[in-house]
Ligand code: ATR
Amino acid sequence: MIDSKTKIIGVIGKPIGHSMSPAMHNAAFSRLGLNYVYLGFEVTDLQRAIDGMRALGISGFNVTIPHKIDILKYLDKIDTTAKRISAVNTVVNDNGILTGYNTDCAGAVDALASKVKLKGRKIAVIGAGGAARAIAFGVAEKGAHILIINRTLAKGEKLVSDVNGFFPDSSKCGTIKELEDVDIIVNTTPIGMNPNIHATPVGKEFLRKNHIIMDIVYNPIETQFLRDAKSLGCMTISGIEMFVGQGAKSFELFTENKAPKEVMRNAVLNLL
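Hey, can I get that sequence as one chain, in the form predicted alone?
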């Protein structure tokens, strides 16, 4: 029951109506009997929203598109991994001190590593936003070679420069035409997200049977990108895996309890 002692957790972004984080986290709170509630907040004015979170004593919140990078300048502390990536998706409020973390990185790496060894693999990352940064840094740390493909070349080159600053010669920019030479392709853009379910970031003609395909979009469960890949016999990894993985790690930061991952996964699957 929600009362004056209920701790509030949330997610901020724009748009936010499609987010399944509230259902996922609230199911986990309920299973463990924790007096928490998780809400979605559509945020345009990021600075005022953060001031409000701090003033109201919101216990923590996740951060999604388009605020994962801009939020860094409004935080008091930033975890080492998040600082390296320069993107935050989880914030914990400790008596008014806001600390930023990046659980996208571990969530994505765990999802990939559960299917394939990453060391020495050639991985194409489609996009150069906050999620792309998390994944690029995460797989570079595991010894992978990265091809960044982004609509805006300057943004892609910035990500390559940042990754190479920590992991020299691990990354480069490229084009869709170079996908034939990679082992794994990861879409980090919102292309293919509901309601634009027939859109795809990579045309089927650029995919090969030996590719491993991961899409971080989780609504729908099987995007057009994943359907095209499956039709060619590719191994595919749904966005559900990264979403639940990062959510579980955020949950543990928020509550200091072990996350009930299967409860969280089932909550999302039931909605989808």
Contents of the next structure:
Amino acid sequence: MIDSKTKIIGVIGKPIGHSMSPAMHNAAFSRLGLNYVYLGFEVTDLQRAIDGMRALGISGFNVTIPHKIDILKYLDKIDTTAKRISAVNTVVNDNGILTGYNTDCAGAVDALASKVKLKGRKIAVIGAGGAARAIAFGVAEKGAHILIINRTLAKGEKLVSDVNGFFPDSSKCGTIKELEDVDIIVNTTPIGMNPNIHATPVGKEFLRKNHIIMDIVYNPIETQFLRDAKSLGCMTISGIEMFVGQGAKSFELFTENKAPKEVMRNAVLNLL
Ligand code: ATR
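I've shown you the form predicted alone. Could you give me the structure of the form predicted together with the named molecule?
Okay, now the whole complex, with that chain kicking things off.
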């Protein structure tokens, strides 16, 4: 029941109307019988929104496009991983102290690590935006070797130099032609996302049966990239896994309860 003690969690972004986070978190609160509610807030003026969150004592919130980078300057503390990545997707309000975290990183690492050991593996990351940064730092910390393949070379090179600054010689830039030598390929670009469902970041001719393929696009659940990979017999990891993974980590930061991941996954699957 919602009452005067109900803790409020939210997601701020723009647009927010299609976010699946409210359904995913509310299903989890309900399963564990926690007196929390999770809402979507469409935010244009970030600074005033943060002031409002503080003034109202909102317990925590997720942050999505386009605010994941700008939010850093309004927070009181930033966790080490989020600082390295330079992006925050989760904020916890602890008695007025706002601390930023990046659960995209652990969410992606968990999704990969549940299928494969990461130490010593060669991982190609397609793209060099916020999601690519979270994944690259996460897998570098696990001892993987990273090949960044990005449309804009300068942005790829910046990510490589940032990751190598913390994990020396872990990363380099490359091209699609170098995929033959890698173990895992992760798409972090929006290529293949609804409505462009036939587009793919990597042509099927560059895929091999022994590649492990992960997409962070989750609408559609099975992208062209994953379909091509499956047809060759590759192991695949859908974008749902990273989305639910980051949500579960955020849930644990918000509530200090273990996240009911299956409940969260089913809530998302019901929406797709
Ligand atoms: P996010 O925070 O979700 O990762 P982003 O920061 O906008 O999103 O990053 C998207 C990434 O996908 C970028 O690396 C972008 O390439 P550029 O650095 O060249 O802009 C890449 N990307 C987006 N659309 C693309 C397309 N049609 N072809 C190739 N790469 C694309």
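Worth saying up front: this structure is predicted, and the values here are computed from it rather than measured. Only the largest set of C-alpha atoms that superpose within 1.5 Å between the two forms is called the rigid core. Numbering follows the first chain given and starts at 1.
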Hinge between rigid parts between the two forms (choose from 43, 188, 146, 243): 243
Rigid-body rotation of the smaller part between the two forms, in degrees: 16
Rigid-core-superposed Cα shift at residue 12 between the two forms, Å: 3.7
